[in-house]
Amino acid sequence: MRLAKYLAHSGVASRRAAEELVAAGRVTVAGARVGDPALDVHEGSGVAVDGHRVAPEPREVHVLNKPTGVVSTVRDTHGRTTVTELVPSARRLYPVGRLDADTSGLILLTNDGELADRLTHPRYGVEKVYRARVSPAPVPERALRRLRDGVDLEDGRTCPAAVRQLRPGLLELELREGRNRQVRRMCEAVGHRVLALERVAFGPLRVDGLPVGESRRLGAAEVERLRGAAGWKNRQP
């Protein structure tokens, strides 16, 4: 197996964050500092993080609520909360992407490296449903218009997205690419500042009876789902 792959089946980091470890200096194989994320190894290779000795694992999938204050990261040096405190298990989970602080909602932690690279590709598309509280309100049809046909941001012209006004001031979007603050960044290029924001969907999972700051971890099924979603078709989890 590829080393950036070993690593990421370890629960260690998604498959291009172990690339950016070994980059690093930060891996070793049978004692020796490594810099080629395909080096073949298996789990007598003796590969260690930090000198850390570390092994693939069971892989498993939760879903969270967070609340907004929360951090999406495995760690904070600001002494914040993160997800992963929120979520009991004894694998080495991460974040599937982000959701700012101030933002709640639907987020995914997983130790499956490889489903958590293709779940936030952009190539694969999958869709997040996003519901923003806006000012002013209502939200014209024609800021509507533009939202749905892209909007042009400093990094570029978002992508098209399913919008609607569920009631005034109150705005439904899915879209199918993840960039910074995009909801945000989205609604304030057609003059409507975002109050209050939350993902109710990731894929074909919704957010809908789960607690905010509760977490449950998915069923094979649910999983199956998700690498759907994801183009993976009769994959086991």
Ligand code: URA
The other form holds:
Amino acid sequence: MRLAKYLAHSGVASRRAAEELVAAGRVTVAGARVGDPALDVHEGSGVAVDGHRVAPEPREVHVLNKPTGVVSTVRDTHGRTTVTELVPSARRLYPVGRLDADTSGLILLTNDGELADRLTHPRYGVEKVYRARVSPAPVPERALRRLRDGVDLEDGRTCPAAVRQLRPGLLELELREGRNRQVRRMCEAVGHRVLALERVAFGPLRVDGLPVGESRRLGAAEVERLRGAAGWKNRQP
Ligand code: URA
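Can you switch from the form predicted on its own and show the form predicted together with the named molecule instead?
Next comes the full complex, this chain leading.
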């Protein structure tokens, strides 16, 4: 198996981040530093990261209803609670994409680097649904149309999105991209400030019924549906 894939299966990082670990010189095979993420390795090869041996482990996917104030990283330099601290698991999980600290709602955590890559890669366009409370309210039809058609942000025009006003000042936005602070910047661009933001769905999963701050492990059928949403049904074991 390729080294980067082996690291991803070992719960070390996503496939892309694993390549960065290799490039940074943190990965050794049988004690020797390696620079080629495509190197062919297996469990007997003696793969280590920062001197610690790693091996493929069973893969898990958890869904968390993230409270505000919690950061979507594995570690926080400012001592804030992280999403991984809220999800009980013996595995080293990491978040699939990010939610801002001041955003609540559905976030996935996994040790399956390949699935994480697919779910966040723009090519697969997995749908994310957000509810944003904005000010001033209501949002006029002209602004809603701009949000739907695409608004010009500093990192380019946003893709067409489904946007509804559920009640005055409460928007539901369905996006297939995941740029940094995208919903907040889109709303600002049409003259409305986001006061509160929640992600209510990610692909086929909805946050309904999961209390804020709680998580649960997905069952095999749910993981299969997620894979399907990422255009990937026939995974090799
Ligand atoms: N868009 C944002 O602005 N923030 C998030 O956390 C997610 C999407």
